[in-house]
Amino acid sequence: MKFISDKNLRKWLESLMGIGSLIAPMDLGPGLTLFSQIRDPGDVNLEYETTPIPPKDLFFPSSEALFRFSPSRGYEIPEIDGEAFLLGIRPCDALGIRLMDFPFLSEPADPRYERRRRRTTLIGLGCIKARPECFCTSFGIGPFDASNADAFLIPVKGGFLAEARTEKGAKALAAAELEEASIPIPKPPEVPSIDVGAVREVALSLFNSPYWERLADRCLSCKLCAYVCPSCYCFDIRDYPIRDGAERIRSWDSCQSPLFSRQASGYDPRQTKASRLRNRFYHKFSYFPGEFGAFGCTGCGRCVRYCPVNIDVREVLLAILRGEAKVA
């Protein structure tokens, strides 16, 4: 590993902005960050913990046009230019966007999606704290995983230890002013692990369990835990009327909607809350393994977190893994 210190950290930010856009975390207010295009290298703070909106959102954005279409000017594409470089990313986020790479990056590939993946470079930042929500020891990660950014630092004393991962992360820090390290890598704070091994067999066998419906009388379907969750991909395409055409907007939606599922015929296989909530348990840890061989959860808790009648990811996993979802 190298070591840059904080005293070239401004000067490596400086050249990658000449270079392209920087987003990182930023503070926008009291107890709030969240990650932002960087004017002033003085405005990133990495010393956050976890931001209430997980970064998927510079890939794959809250609400966006597809394109426009005028009797005039025929179809327009909004464009997606420039190198961007996304700073300070956390083990989890990083996950969640290998993660949603599965669905967008298949055959045929979003466009959009794709292109912004092709030009961001993801610069990775170890957690040197666990929040008490943390998990992401139960998926294969941990606070200085690196295996899924391009670039990783290390928080140390007087700067960052920093390792390049692929060529596009060498590239990054080919524009830094580094030294050798002789800061040992420190220790890793130590975070929870739940076995969910089993989960996938043992939750197909609870299908019909009166747990879920137990479990929806607190769910207010108010779609937050998909908002702040970095893997959760579910969308709405609408198409609206502008003064001289139309527009194709994609927005973010949830598996939790009441009407999410509805078919064009007018039927609607999950049409009580129960049965959308056990879908989106089954979505992340069956269905989505089924297809592509990990789980769609990343432990990053804020799901725990932001939840506004404390409905617990652990808690299920375990009430599933004990059999406890057997009980009625």
The other form holds:
Amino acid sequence: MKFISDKNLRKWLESLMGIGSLIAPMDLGPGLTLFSQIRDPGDVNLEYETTPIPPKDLFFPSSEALFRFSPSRGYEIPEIDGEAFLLGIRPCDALGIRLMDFPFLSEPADPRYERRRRRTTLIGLGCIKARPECFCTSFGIGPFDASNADAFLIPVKGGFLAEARTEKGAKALAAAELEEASIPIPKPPEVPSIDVGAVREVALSLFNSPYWERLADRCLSCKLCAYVCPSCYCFDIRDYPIRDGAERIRSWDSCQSPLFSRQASGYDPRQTKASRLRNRFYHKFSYFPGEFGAFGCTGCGRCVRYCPVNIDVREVLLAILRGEAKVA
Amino acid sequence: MPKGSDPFLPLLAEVAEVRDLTPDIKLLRLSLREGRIDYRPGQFAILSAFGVGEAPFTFASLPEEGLEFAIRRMGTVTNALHNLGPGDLVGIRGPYGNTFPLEDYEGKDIIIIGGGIGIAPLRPLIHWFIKHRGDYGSLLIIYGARTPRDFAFSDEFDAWAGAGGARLELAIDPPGSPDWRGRVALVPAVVKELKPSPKNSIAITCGPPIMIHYVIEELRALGFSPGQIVTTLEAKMKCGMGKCMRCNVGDKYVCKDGPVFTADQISRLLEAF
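Please move on to the form predicted in complex with its partner chain, as the form predicted alone is already shown.
Every chain and every other molecule in the complex is listed next, the one we just looked at coming first.
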């Protein structure tokens, strides 16, 4: 591994900004750090804990115009060009992007997502502290897992250990003044793990359990869990009239909305809150693995942290695994 | 959709003809400005009323008959489509979904059971079976609507009933149409009364979910195996390609795995339909 000193970090970020846009965690207010477009390298905060919103919106924006259309001008499609560096992404969020690749890059690939993915270099950042909600190790990653990043940084005294994982990552690191590292890799923090191996199989036998009703009793259908989730990707598409035509907007949505699956006839296969909440967990732990071979969860713990009624995915997983979901 | 092209950009089509089928169902005949859409019966397209939105509609015609859609006025998009006239612009993308395996039905007796706007995906099948009469056994069509005025494609009924060996049974529900000489019954009751034989038969049904549910029950009671019963499911969907997650029913997508399912497949779906 190479070493980037704190002193050289600023210069590196400046040169990255000369190549493309730099997106990195930035403090926007007391206790609020979000991935943002960086104008001044001094704004980058690489000591942040998890951001409230994962950086999935860099690839799948919370709201974007698919196109504008007018009979006289035809289609106008927003351009997506240039290079981008997503710096300081935690292993859980890098896994989140890997998970979103499955639906968005499978045929027919989503062209907007694909272009943004192709133009972006992911520069990961090891976690030197775990939050109480962290359980990423349940999903085959860990605080220093670099596997879903193009390059990876581990914070050490006086700077960062740096490793390129892909050609893109090597190119990004080539812009830095690297030193030979004689610093040993520090010990990663302990992150608790849930053995989720059997969850898919067990869940299928608990589909009709009253557990889901009981859990849903306190759910507010606020959809916060979906918006803060690095791997949730339900979306809506709507038209808005503009002068001489239409703008078609795609935006984040959630299967927790009471209107989400209601059909034109008024019939709804998921009429109850319990059936919608169950769908969320079943999609992540049964349907998604069935389709793509990976769980639809990264163990980032955001849904645990932000749920206003303390619905805890870890407790749900344990209840399923212990078969407690059978008990009314 | 050619690989690499933007699957969210609809092809442009002009409305060639609008026909009132019932007080709330119109037939839209579209003419593509460019490009082509090759589809098979059972598949669907997503139509755009630009500025209002998109909604999925099943192809109501065979490909060689042109692009026809039977659209019931239900909400904002269907309302906008109803307000279009010849020459107006519509967006169309697709085809999406799976198809009826028509070759597998060869040599079998065919029972088609439709209710309301559910006749739309069945119409190309009826046309197909009539056109290829020799390849299939008997053809029984059961079609129910609320009132006599609510039958779509009534101008084709003579052709449907007149095709060699075909039989058309119509029913309305509820009663209260003095001029109606035919059946007054719900569609599942008609199935129960007519007792089609399950022997070497395929039953294909489409209509409101509650009708499909009871039609399947009646067919099962008559001895039809779940593999002999075929239906198409409706779902709200936005993308049509298994990404937006609106149309999953358990681990199946109506847009990709359907909309054509056998009762056998439906019985294994984790959620009711």
